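Coming up is one lone chain in structure tokens, specifically the form predicted on its own.
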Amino acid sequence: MPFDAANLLPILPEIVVAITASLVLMVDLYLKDKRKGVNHALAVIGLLVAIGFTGAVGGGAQELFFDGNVVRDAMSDLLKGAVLVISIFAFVYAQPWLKDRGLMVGEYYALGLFAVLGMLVMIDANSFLTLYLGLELLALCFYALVAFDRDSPTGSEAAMKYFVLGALGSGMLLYGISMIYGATGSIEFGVVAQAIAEQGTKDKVLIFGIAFLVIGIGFKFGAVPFHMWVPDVYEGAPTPVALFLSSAPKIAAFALAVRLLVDAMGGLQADWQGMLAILAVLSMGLGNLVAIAQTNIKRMMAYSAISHVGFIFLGLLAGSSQGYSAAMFYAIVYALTTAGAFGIMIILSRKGFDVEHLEDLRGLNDRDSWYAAMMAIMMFSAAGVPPTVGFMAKLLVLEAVVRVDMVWLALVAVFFSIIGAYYYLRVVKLMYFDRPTTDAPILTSGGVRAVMSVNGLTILFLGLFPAALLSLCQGAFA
């Protein structure tokens, strides 16, 4: 096929992404110790382009490029500037913890740089192959980046179990995906979406092909029961790598749900309901009670995410465009969450202590107020308390549900928020109810400070005002 420069259009976020994370690793080799902060610099503007050019080539009606392996649509273009934006939060929360440690090297910039050009490839992927690579380099570069403090025998620890399960979820996945291929002879999501739609259930390979698929989206999510390297990465992992772990890869999974139980399995939904049914109850469950056990902030936020995923799922199993919103909206609300939740625990964190366990969150009111409003409003938003967005998000989900006529779910899901909602609060009542254990003052930057206040504000104003966010998500489902 003749190179047709249109053809790029679709992926100039990609291209710069790629450029900039090459042009960290080269400068990185010219500069001193002390001048480290340009790799920062440099990461940031490069996201920042990269935004600017998902809205310049976004819009419009879907079109596929290269032979029909990369998609740009609504879906996409909105859920790629989440990425970007979470993942631009995520390094300006980092900076400081880097620098205290003297680990502000080009290789974090440019790992964390590839990682997010692995999610934007699963974001655009409009074929198996296309998937599995976006989907490969994102955890070949989280494996590496668990692992970045070599001195830290956790982290090593947290990595080897990371990489071990991880690879074990992939294989999974490229066995669904080899039997799907076997049955239908394509790796392209409409022509498999076609010959499922022309022979349905008649050949089994493809109801164990979609087994294997959930059970793979079931491992990168960290849903029941394949959650067993959430709280050990989480907790072994930097706590900026923790941050990013936990929040704009939660957006990408959902693109890979989406991209295959949707755009490629739309027609044995029957098949992957009940499946995904049984793990969003399993995830709820275990996720919200394990939680209340523990004493490590970290392992708590993990156990949280478990039980976020289970409300993620609810959206996706009600096979509707309002459920797959919903879902969409709230992956999104949950990134920009934990993201903040996180930042707090960095902001907190110094040379030498690392914010880890709940009572170092004790008295922060009494340290710094607007950093306790910002954590509470985190909280409120993770348990679902309105005015914040995490209210709204729920709703929605709910709502989807109620809709398909699965108000059972919709109950189980409202029961284990209530439960959910007891651990969250815990930590507010630490933070404006107990004394500190420490005065050390908390030393951060105005940016890091202004970054924080837009990430909570964000929150509030969205759960004032949810129609915006909602419309596009709607938008790429209507």
The other form holds:
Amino acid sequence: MPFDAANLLPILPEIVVAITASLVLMVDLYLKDKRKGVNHALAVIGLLVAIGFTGAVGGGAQELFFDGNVVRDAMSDLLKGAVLVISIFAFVYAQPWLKDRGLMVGEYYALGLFAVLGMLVMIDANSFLTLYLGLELLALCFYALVAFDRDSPTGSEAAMKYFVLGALGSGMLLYGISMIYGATGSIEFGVVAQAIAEQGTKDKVLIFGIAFLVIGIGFKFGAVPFHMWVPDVYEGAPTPVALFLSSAPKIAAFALAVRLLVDAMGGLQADWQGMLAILAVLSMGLGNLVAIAQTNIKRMMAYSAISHVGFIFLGLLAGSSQGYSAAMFYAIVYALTTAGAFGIMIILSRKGFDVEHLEDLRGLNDRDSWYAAMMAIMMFSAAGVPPTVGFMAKLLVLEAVVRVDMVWLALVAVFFSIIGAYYYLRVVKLMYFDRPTTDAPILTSGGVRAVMSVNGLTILFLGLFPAALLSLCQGAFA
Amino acid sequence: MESVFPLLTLVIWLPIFGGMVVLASGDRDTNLSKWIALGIAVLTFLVSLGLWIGFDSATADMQFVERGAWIPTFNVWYFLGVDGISMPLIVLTTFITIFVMVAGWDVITYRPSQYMAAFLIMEGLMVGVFSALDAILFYVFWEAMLIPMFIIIGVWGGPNRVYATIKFFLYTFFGSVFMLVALIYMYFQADSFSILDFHELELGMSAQVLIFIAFLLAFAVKVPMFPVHTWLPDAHVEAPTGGSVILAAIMLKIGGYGFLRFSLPITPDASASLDWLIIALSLIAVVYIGFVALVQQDMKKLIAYSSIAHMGFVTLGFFILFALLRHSGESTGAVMGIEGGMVQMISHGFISAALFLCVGVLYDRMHSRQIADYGGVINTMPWFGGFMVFFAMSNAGLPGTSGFVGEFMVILAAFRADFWFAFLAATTLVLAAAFTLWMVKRVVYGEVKNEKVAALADLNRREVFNLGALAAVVLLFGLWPAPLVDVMHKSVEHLVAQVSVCKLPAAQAADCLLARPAPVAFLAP
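Coords for the form predicted in complex with its partner chain, given the form predicted on its own:
In what comes next, the whole complex appears, and the chain from above leads the way.
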């Protein structure tokens, strides 16, 4: 088949990110230590250009490229935009931290950008191969990033755990993929879906395959009982990496789940629905309960992430377009919220001191009331209290679940979110009700403060006016 | 009736944006931020008076209606409106907030701008709760209210404030999330989030019972009813004076309002079949909590328990109507019960606010709320003593004060339903007199207890203004309750008419406890 250059047009954002990453690798060689900030600027500019291209090539009906291996549709436009925006947040928050610790090297940006590329490829995937390619690119970059502070033993340990369990997860996924390929004879999602529709859903191999796929997805999301790596990795990873890891990849993981379960295996919805329901309930339960016992704020955020994954699964398992769009809304909102929360932790860290424990947030309102207000918004949003967008996200998911007559799941979900509210409130309590134990000044650049303000106020704004983002999410599954 | 001028929007958002301005003004010049805050509170009150003046009490329709698209894809609207039930509560809210501002004037020294701003934002959210006619909008205001209150108690509260405020938050959060599920469920039945559409919705018995329970969880915690009342004494004791005032005067009323706006009209059949539960809980609140109040050592705790007992009266008044309908089949008694409950809510708003302000006056001087630390206060603070005795009397339901009107109406309505209901309810007249007057006796009268009391200074101008204005209102509505009752009369009649019709689908018609088609004939006892 002759190659058509028009294929390259819709993947311009990916191309831009790949070029930027390579550029950073090369430019870095010629930069003196003092001028490493150029890497940062390059990365942010590259991502901004990629956002521009995403908007430029986006819109319109679904299109397939590269012999059906790559797809561009409304969902990929929105998710790519969200991943890129949140990646910019991640880079901007990370910069002062890296600078203070002498880690401001080109590799960080190159690895980060390649990870972003991996996410974009996952979002674009229309075949098992493309999907797996993106996933592994993302995962490999993150294994290295977690161990990025090479003198930190906890970081290396976390990277090791992440690598072993991540490889296990990938293996499961691959095993499932191989079965499905065996049963349907194709790796392209559209053809797989068609084959399932034709030969029916009785095939045992298919059911086995889908079980392994769900396990793989569970690993990548960090859903109970495949969550063991999450708290250790969050705790051990450098805070900027934990920020990155906890935000944008969740959006990519959502794309992974939708591409696999909905695009390819939509015909087997009855089978994966029950599996996801179990994972969702376990995740919400264990995540929320164990988070209460944490004194390390990064571990707390890890368990909080696990519980939010439960909510995303709830939306997915509703199996309706409302459910998918609600889960998508939830994933984006969650990434935005968690990026902000980790951002505050980075801001409060300084040379030789990292925010590790909840206690470190004590009296933040007295130290800097604006950052305290932003963190309070993040916490209330994570707890799902209006008028923050976290409430809207939960509302949409509950709505989708009740719509398909699974009221009991909605009741379980709200019950666990009450439990969840407690540990988010504890953070607010520490910031507002306690007096600071340190009077170290909070030194941040105006840029970081501006980005944090945008991040926090967006969460408030979307809570008050969710209609625009919501209609975008619904448009993706119309 | 669509409103030309967005008056309700103004009453909601003026204090919220005003609060942001106060927040931004910061603590560099505390006087400036306090004056801005007070100015906004007064302005909001004046604007809200426009609601009362422009209100047409000849109709039960929603007035000052505003409707704009909010989340069109989910049929969620920015839908506001008031009737005779919610309008007085809105004016109460804006009125009381002024006193909160004044009461905190010199007392709050830690970040006064944040304190004032929190109360202003709180005010806007509470008005939003009372005026929202879209269920999601209502829920957003309802839950958002928790955030400022959580912070108010936690930052400016007493020594055990963290425990109290987290308990407060989790209790109310627990109550409300199940309501959210119920609201979503009804959305699919009605294909709309409009509360007015929910009122028309036909629901089967089991669905009604579940929805009723979900609402009950939300509102019973807020009211609070026995046995979910335990957060209130903690929250009250630890909250700063202003926080206690807002909690007692307005936030508790939101629970009562919820019963009238949601439980009764949406699930009349479930209410009719479960009214024994509410009546029993209300009577327990009146009698048992009355006794509990008697033994309190802490003045704020005593007033908190007294609030629970008084709110028991309110819920009794609201739910007595089914017993009345079964008993006599006439609706005037039912209207009287609900109106009595409403008047009691408004009046309790004034009286409890005043009593908490009184305790605040003492606490600011002596930093103690223990009854045992006081005695003979009237010797050093004659003005204060006079006010305290007056408000204590009105709390006990002295005729001539607003406290009497509501209690009298509810007892009268209860009498028509069942002698024993009325008998138990009337014990409050004895118990309330006992616990408030005994407290007054120990605190205000007698010999000067110690040199601290001997050194007390009488009320300053600020405090005289606060207590004097509230005393005037308590007297006004006590002697002349007609305007208040007139305003709500049509709406309450409409509510009773709504509630006395069976809403079960035709297939379950046999289960109807209420009249089937029109509110003409009621079931015989």
